[in-house]
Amino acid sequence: MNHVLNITATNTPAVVERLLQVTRYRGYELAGLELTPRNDARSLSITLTVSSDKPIHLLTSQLHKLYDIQQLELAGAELAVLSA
């Protein structure tokens, strides 16, 4: 199942690395990543799409603990479609 997370984070050099590290450590596969600087240039809007059969709260609870994360919202979930 794919999950889409909308994240607002402080624009620091290591914020993306931390996000991806937690995602990998928790066993979620990266399906998409979009980064956009916000108007104030001190924060980023991040759309993170992950794929896993695990419950998404296992990842979101860990991402909330990162000090660079200002806001985290679960935007949606969709079943992964296999194509041959």
Given for the second form:
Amino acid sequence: MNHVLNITATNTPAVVERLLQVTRYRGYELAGLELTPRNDARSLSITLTVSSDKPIHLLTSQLHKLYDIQQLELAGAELAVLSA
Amino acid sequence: MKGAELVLQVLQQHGVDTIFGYPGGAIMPIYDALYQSEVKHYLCRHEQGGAFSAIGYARASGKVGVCMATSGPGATNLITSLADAMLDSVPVVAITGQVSQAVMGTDAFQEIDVLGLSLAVTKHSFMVRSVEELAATLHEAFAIAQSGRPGPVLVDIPKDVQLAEIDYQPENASTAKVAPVNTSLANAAKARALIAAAKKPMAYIGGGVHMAGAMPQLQQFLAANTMPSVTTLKAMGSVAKDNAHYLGMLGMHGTQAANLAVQQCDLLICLGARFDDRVTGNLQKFAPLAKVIHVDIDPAEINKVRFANVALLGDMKQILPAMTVGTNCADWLDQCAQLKQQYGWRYDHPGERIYAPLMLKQLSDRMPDNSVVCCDVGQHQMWVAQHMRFSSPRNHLSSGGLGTMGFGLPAAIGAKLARSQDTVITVSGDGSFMMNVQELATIKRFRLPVKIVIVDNQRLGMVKQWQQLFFNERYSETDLSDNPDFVALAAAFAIPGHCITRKDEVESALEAMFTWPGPYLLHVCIDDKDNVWPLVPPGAANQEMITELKA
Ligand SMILES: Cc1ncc(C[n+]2csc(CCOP(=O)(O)OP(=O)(O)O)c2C)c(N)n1
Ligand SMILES: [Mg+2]
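Mind giving me the form predicted together with the partner chain, seeing as the form predicted alone was just shown?
What follows is the whole complex; the chain from before opens it.
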């Protein structure tokens, strides 16, 4: 099943790699990635779509630990569940 | 001052007086600054060893361990140790030199993408782009390494940044604060209700308890809520020696009493542990009757592999007192006491050859209080966990999550430098010892009185055991019967030693080792056929331990 994550991240050189590395390592398939610098160019708006049969909290709880990630929300109905 | 000097200033601001490392081209400015610094640098003989020493230092002391390496090969040599620190949640700051920014990205000499390499083996990592951001980055590195669930942080510093001039006043500089731990006690009432209702409660204690500084709270918790307890490899020494209800280590090579009791419990209170597969055996069959209370500082561990009926996140020191309610489980305590009695270790062993479990028990009985034991990886490591007793997890340094051979000797160097008053012993295997044997030179140079015990079975024993049990006795590449003469090897580093082969030599050999004021190597030859028991075979449930089998 597909999950859409809306992420605000600090615009550091390795942030996207970190995001993708955790996604891959935790066993989620990449189904979409969009990224735009925010107005101040210090942060990025990232929309990450992943697919997996695993519960999505196993990924979001790991992504929350990345220092460059400021905010992470599951799009849609799943949103309420997560606030780690 | 130069960026390089600033690095040392910031280290000192964080109370760092001991670092481990190895110089090279891209980190020469920092080594130049070190030349006149008060920070004491210990030259390792391989960066992996240096970083293990930083880990040993951190684990024995509770402080942050610091190591340094040059770009390219120096930095890549750090990777294994960083991975070790990552999996065992050890606060380490690694500083690497990088080629100058002018040539970065051109495959310059000794240029490797260290930031890229670091992603999987660090809690966080930085590349410093200008000398202006250097101090803040280093402060942040220290804050991150220690905050929440600790871990290794790498800071990669290009040579031009090390050489750049900056006006830095340490007194005025604000250090990044360790992020406060958010603790929620919202679920404490639910936890208390489960504990009060449990007929067979069990505390499953991991390394998170002592790392949170919650050892006193743990003893109080176990006293106020009388229940049996088991510990992971990393938590050995967490439960006070006089606690009658402690059952030992659980898991693949745990005690039978611990495993059988955990399989029967109806409430498992997991404190700072993570249901690692070496602990649970077959996960689906692990503690099948138990509800779970999971207490941790890392939200990502909750419900990762085992569902928690109640989870409490945050500071163990606050959470444990909030879970106190009292228990009523006399029958269960009796039952566990019986298991403990029935399955106690036996040290009677035929023949005159040395029986490693007994030898380690003798070592444990003889070593001064508060000695630190640093292990390597393999059968000897499991025997240490089974047969030695520790008064604190900071006294038993064993590579848990990564299981890294070569850990013991360099970790002992770090432990000795962190705790010069305490006796430090490394118990190594004939295989593992050779993995960082070059660190004998570090011991020699600094005359570090580390006691080295090599348990020599002329085998990669743990692998041999698996070949015997699960690979039809096909002993592929596990024979080490052409080992070097370890006592002669030690002598080459001016370290005296002695070799023993018989049981009746053990006591006097241990005596001689402890009496000798300096470093010492005791070469203990054992039967290559001895194996570690009990053992939970792969895929089996923890009650399906197999015991004793020689071949
Ligand atoms: C760096 C590394 N390589 C390989 C292994 C796999 N391994 C685990 S235990 C072991 C044998 C260790 O032999 P030794 O140090 O002599 O200990 P023993 O089991 O004989 O007591 C090996 C090869 C490992 N854990 N670490
Ligand atoms: Mg061996």
